[in-house]
Amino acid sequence: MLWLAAVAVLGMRAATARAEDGHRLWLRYPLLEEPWRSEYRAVAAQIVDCSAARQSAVAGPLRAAQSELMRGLTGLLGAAPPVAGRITEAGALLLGTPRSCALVARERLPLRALGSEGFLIRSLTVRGRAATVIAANTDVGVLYGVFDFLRLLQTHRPVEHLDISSRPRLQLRVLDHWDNLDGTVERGYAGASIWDWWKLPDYLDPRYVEYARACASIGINGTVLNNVNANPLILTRPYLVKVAALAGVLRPYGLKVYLSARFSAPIDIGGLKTADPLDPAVRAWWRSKVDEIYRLIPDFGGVLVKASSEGQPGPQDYGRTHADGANMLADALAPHGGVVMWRAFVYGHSREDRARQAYDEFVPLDGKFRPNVLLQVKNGPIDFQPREPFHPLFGAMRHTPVMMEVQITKEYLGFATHLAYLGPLYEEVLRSDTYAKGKGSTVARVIDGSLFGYRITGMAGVANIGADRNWTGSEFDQANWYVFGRLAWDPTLGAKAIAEEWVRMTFSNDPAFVAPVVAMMMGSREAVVDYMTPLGLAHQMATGTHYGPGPWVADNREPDWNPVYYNRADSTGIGFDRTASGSDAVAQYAPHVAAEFSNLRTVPEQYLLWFHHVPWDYRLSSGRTLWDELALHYTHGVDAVRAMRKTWNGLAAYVDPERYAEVAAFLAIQEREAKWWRDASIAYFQTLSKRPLPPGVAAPAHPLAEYEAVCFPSSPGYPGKTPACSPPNPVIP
């Protein structure tokens, strides 16, 4: 322990000699001020070290437990606290198992409700003595109970009388990195891939180590460590290897690794001529295959499975269907205690409205899937977009669990330069009411499994993680990985309360600078919105890159990788009619919500041309038209950007320089390409509109023509080939 502590002072003293450079996210345990210390002082003026943790917490997350909490201290207190064998007068910390510690045993401590890894933090008084007891069933739950002690240091909480008592209510909180074995990363914008699959599995980088740790402090406890578009090289024995190395690395703080698994692996790398899940052969080869996986990582977590989607291989190839398909996998896996997260997202095979696509293949399958499958469903019907309304599977499957999968990495949000914090966008779908059984059928019901009773759980976030130094390419993109863990820890916890827990870990406590960024941070997704897709329009974005405004295309060859697919902009209206009326879409929702969404006079106008075809002159809440309430959405979108520059300005006496430039030159960014879409959405619209802009709202800088010949043959995260630029890139957004 005294060893620890030396460690920790020298790596405080060599961290604040060297510049901020968002390197150490939300742990960066900077020296608390007064009269915090000499608070903070009191209550952790020692630990208190149990004998029977030494023995049994060689490598584990005991073992990180109480190096993290050394750690922490010593930075936020300026010194170690003395580790005592026994209690004395200072205030003292004690932190264990009642099976590691026989002082917490004693307490007899409220734990059984906590499960496996819910924790407990009481100030109490042991032996006579004032202490304060960080305890769980496991020692991974004591592990989370550090992190969020330290997260109350971190944020000026007091500690003097606390009774806290936390368990995730989701079981499974899984980050799936788009990675790929050569290094690049699928809709990543932070750089290349943190796995060096060459260096594996001999050399282990202790970027690995950093990560661990700071998906722990979340309660983030799983990693797919591949992209879902899965090289099937990465189940063979040398890779298995690697993995095995990564997954010794990420045991001690409770991740266990995942694969995406390529359904069509037993011809690609097992020599047989068919991958269909009812052949004996198939099948026996992928048990084959999951038991070599189990000898190398014993604590393997399952696999995660794209198939019959976006021209992947599946079960559809075979006539089969996906419950086939995921049963099969699910077989092999069961006896090791291994999961499938099977994903829903699927189109490709219908010419009907793609949102509806996902629904009308997995409903007929409900209850059809082995106990140990969940259906992994994104947020949305479409695909990730900057706003939509909640998937039509969540409420509609009551016998397989679903597992929602929302995007950290924002692939139509603007990439890693456009401010805009996703936890308005996550807190927004898991209120949404499904009403599947009535009022208060949150999707957050649906998920944690108390509305339909589902024996396992999960939430997953498409990570934004890359080789960066800054991890996820901007400062504020952090808040997004950060969100996504609370979130999933509890579905029920407030976007604005976890901001503000995050930028006082990040930047600063000061009140002068945590209210305005707050609220920055909490109107940025809406602006985002604005200036991209407001009203209920989606998936306006350029082709393959999907940087920058496209509403224009339409010469893709399948109808739904076209932005006129979704806006239907003509002479007579904009919007896309899911009504009866039209592709019925709306009719996937349950009763109430369905007539909600049908009717133009109650539908929620921030998804009014979601599920509409609307009049250009159709008169909005505002007492406006269409075509002018759609014209100021994009301006407030611009001009929401412009305050967030102005609040940023005004901040600089409290950030350090370095972050702070970045800050300021990312918004400046985001302010130019908000523009940028600005002009040439309305540019395009105003073509068919064949109105006149509103008052306020100025005239694109430049003629249709000259941005619709924009286009970035190299964009970052994008595996595809766009066309050669003739003349490249004619107008600089």
Ligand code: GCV
Second form
Amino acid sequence: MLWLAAVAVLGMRAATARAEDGHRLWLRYPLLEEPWRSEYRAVAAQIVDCSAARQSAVAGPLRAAQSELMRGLTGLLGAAPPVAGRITEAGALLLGTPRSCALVARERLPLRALGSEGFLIRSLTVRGRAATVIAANTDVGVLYGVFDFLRLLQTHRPVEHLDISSRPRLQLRVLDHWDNLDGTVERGYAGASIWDWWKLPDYLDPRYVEYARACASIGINGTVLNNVNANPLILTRPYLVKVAALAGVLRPYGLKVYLSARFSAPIDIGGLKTADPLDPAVRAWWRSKVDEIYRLIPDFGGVLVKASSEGQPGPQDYGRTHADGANMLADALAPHGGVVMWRAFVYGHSREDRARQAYDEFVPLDGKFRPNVLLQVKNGPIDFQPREPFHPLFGAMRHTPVMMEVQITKEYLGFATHLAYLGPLYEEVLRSDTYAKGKGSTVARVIDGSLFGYRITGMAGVANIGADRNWTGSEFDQANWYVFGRLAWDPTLGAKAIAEEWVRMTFSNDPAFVAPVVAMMMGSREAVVDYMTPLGLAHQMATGTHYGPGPWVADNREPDWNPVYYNRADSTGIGFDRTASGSDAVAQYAPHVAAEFSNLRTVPEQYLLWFHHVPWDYRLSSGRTLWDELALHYTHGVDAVRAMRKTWNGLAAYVDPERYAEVAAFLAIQEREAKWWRDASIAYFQTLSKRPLPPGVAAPAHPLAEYEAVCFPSSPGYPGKTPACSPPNPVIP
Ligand code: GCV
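Counterpart to the form predicted alone, namely the form predicted together with the ligand:
In what comes next, the whole complex appears, and the chain from above leads the way.
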């Protein structure tokens, strides 16, 4: 009882003292206005701590659940509800599992179908009094149920007659941190890493608990702590002790810890001469390393591996296959219940078409992986572009669980300063139909296991989290963390509904604010597509930093690092021919999809230049030429950002000044950079198309040479790499 009271008092003080700097994410729990406060008070008049004598005293998910409920109710209702060991008044909140709470057990609730993480929230009468039960088979299920209940309150939903049951559709819902041991974050735009390796294990930053709460609130149940471009030192004893300390903090919130493993670790830190996966000494080394990890972290989740990819060591260095490499690690992890998430992001520079490579390498290996291996496949075949068609490996691996990797951090979508809500991007790929087993074979059904009967399922998001006060570098990027978790829990949820939840919890429930902001968010990703890479273009960003436009770049050593490799623009037209007359990458899709994408008349225009090299004068469905349409898309992108600014300018009354000002400033940056993208792209492509701009489209403000000369000496998210930049000229014309 004492700790509950203490949490309540602290929670109240905290709620009044802190400025709105975004730190509290969507878990702000501000005092509700009437009539909500009174209505909810009646339903949450008392917390019944029916397991007081046992579980709630022990640090674990049940205690976290009770503490969160108390924190939430204290903030939202303005006072801590009384806590008692039994029901003493109407409006009792009862939480627990049948094992932890006899009252829950007596209700004989239909919990079986909820599995080990699902929950049920039901309004019923217990001992003659109105009560709301938040029940699950496990303590962590109760924790998820509490967050869901608090979400209802935070978003002003009715709670008198609840009958909710929910279970995650995917088993592994993990954040992949590309965090380096020196505190930098690859492709991170929110400051330094939140993991303070220097002070661990002795000092446990309170941020770790806040991180765990935020993850649990959206159902994330795993975290890969270190960059896939992995430093082998993470697997040495001193670092494993630090990892174990972190695991101890995250465990009560249902978060399992995973590590990225460098394939050459047996050489780097093990003193062996080889990392050949078939070498008995190498296999023994990994077995003993994994045993050591599990002695320190008994619930360790497993490893993520980037191997034989982008210069990373891997099994191909020894003439072995990806399956040989993954299976070696899987064999070491299997006795402990750990998994291998083996990445399919592979490409070699000599290829005619990089988009083909992953499919070509992995499909022949389907069925050759151990049962505890998942293939982690990026949403599209190239690399987290503003828009890509779905990766052809979704639907092609019938016997190997495929999990999807999306990027939450916005490496290719304007870093932290561009407002781009990624819900529509994730939704687009999840709803894409692979036709692997006929119509309705969506990517969501591939990754939730229902299409091919995968035994393990999952989704990973490359985290956008850093040590900035607001966690993600901008207020609106918090929504991308949020939507990732919600869709990983249930890929059939809608991006728009999730945006609305987030806006209501993060900012305000006022309809005059919610409607325009949700509309702005829902259009924001398309705006980025338009001003950066419209009509199926991809990878037009400046090399290395991926900051700003570089469609003319052609001087990189490796062909597929050059934007010109992707746009293939010349005097005849623009676009990458991936049909049978070109690289034939389209043949990697199921016949129905391949036929649709191959045909110029049926390919969705949003993928036009991804699959086809199209003459400048080709007429699109609008009746306009490709050139005119391209110019209009770039211009629409800029106009859309202007409209977002206008919308936001009208909303100052609904937002605290701190967050209002930050968003306003970032939208101004975004408008300037959107215009830069538009002008630079049009200026370059016009040198090839040699066509006039259509009516209503302004000429670029400056000559092409000025855009080509822009060059940043450094940029966030690209640690330790010096961009090819001589002389530096960080002036956007
Ligand atoms: C972690 C892209 C990024 C790299 C990243 C890589 C990957 O190439 O630019 O920074 O490396 O993807 O996903 O492995």
